[in-house]
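Take a look at this single chain, the form predicted on its own, given in structure tokens.
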Amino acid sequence: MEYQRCGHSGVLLPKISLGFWHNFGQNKPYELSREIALYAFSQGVVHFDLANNYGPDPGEAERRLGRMLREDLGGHRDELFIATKAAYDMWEGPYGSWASRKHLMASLDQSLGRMGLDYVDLFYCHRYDPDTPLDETLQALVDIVRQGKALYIGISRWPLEALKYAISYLEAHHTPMLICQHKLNILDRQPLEKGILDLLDKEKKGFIAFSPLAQGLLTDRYLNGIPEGSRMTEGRFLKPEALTPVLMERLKKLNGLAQERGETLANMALRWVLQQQATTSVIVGASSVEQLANNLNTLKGTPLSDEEMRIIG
């Protein structure tokens, strides 16, 4: 494995780093979970990435991850950097979602019992909040970590103006932010476009990419169509409507270059986000040890060259 200093920091993180999102809730065998998660750790990853709502249901993911630690990875935990998240709809009434103190800190303290953890390495508030007070959030951040409860401090899905005032805040506060994490991939770039990016790179904050994939379309399953059992025939998160004629005609023409440098285009996908400046590690899901295992051979490949940059767009 690979590791890459976070930001200005003294945190290395694996390149390519595991999400918990998909397949370690309800819907999946608790053994799939862990086989995959084992494997992980086995190949160096480090890292695991999750929030208070990850499953079906709810929790379940923490839930999944703390019987790991109790069966199989307690002895390992300080090899571990451990994140969870708050922010999004977790229960009932008006503290269970959104980013005020009352709902970061007693989701934080929920998901620390679901997993069997006095504290996490990193804590993200999950999403911007337009109607809670900055300061409010981010004060309530700031007293986490001075709690004991995250040893750092991550923003997640903010935009750029929040973001910046997110980063002065906590530095004035002395718990300075660690990483900002985003969707990226070839076909959604919005931290490039829309200056992010630029903003981390400049203060020297780490970025983790979530999504690198877009959600199996940067893969080889689609280019023949919707296969049966595939996320796109569920239509939760991937519309079938999505897969247009155009889009289609682009997913080949990067399967064609992805072959011309002897890799898969899930390879070609995660190693053009890798190369993205300030960006820290990617985070991959997976629904089986082979899947996690030919997204980590990304790391065995040669980098992008400046031509085959141009071409991908």
Ligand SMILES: NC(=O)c1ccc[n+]([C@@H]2O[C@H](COP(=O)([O-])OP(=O)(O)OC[C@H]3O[C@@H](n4cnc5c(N)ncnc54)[C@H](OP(=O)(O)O)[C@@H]3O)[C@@H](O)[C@H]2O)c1
Given for the second form:
Amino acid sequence: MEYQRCGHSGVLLPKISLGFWHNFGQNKPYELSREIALYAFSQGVVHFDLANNYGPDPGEAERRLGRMLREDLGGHRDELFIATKAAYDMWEGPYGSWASRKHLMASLDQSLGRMGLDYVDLFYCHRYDPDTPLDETLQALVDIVRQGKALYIGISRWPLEALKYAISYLEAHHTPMLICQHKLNILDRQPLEKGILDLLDKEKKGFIAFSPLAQGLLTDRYLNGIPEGSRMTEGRFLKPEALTPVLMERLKKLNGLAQERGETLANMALRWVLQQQATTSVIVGASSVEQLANNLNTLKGTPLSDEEMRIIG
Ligand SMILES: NC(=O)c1ccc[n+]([C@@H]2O[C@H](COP(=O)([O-])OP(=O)(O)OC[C@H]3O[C@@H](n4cnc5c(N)ncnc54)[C@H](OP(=O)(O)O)[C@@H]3O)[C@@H](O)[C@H]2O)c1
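Structure of the form predicted together with the named molecule, please, following the form predicted on its own?
Whole complex next, starting from this chain.
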């Protein structure tokens, strides 16, 4: 594994991290989740990305990690960098969602309980809350670090201006933002187009990309139709309508370029994200050890040339 410094901080993250959004819920056998996570750890993927609501049911991914920590990984706690998040819908009533101090503090306590941890390494505000004053959210994050319940703070999916404000607020309160998390892949480049990567580069902050494979579109998974058991057959977060003829043609061209490079489309897609400015790591999902192993092969490949970057567009 190659490790990369996260902005101007003491933290090194693996270039490829493991996400627990899918494949760590009750719709998948516990043994499969365990196999994927333990394989990741054995390959140096020491950063696990979770959230309060990852399941199904919400909380299940954290419960599963908790069991792994008890039964398999307990002796390795200090080798792991565990992240969780709050701000999406988690429980009933007015405090079960969004980014109030009340929700963030209660949610993190629940997360720690499910994982059996005293602290997480990284705690994120999972989304921008347009109705809660930013100072309330940010002060809650500062206080969470001061209480020792998280070592570092991250921000996920905030728009540019709010992110700028967060960086300066957290800096002024001596709890610098470690990292920003956003979706970034060849098909969806918002952090690049909206100036977020420029800002993070300038401020020397880390960036970690989620859905770097566009939930599987940027792999060979759908090149010959929709396979049984794929995320698209679940149809909840990745819908068959996404696979338009225009996109299919583009994916086939990209796959051709990857083959010329002697790698899979997944490898080339991950490499593309890793070559973007400010990028510290990509968080991949995997429904099998084979997929994860293939994704980790990315790091054995060669960088994309300027010409290849131009062809990818
Ligand atoms: N901050 C946020 O709001 C947010 C939002 C979304 C995700 N995230 C984080 O980012 C993580 C990754 O997101 P994601 O799961 O959407 O990432 P992704 O890596 O873009 O997609 C993962 C899916 O792609 C397919 N796949 C992966 N590797 C493959 C390979 N080598 N060959 C063929 N197919 C492959 C699998 O689909 P099949 O299941 O069909 O096999 C897998 O489940 C999440 O687990 C979560 O931690 C954060």
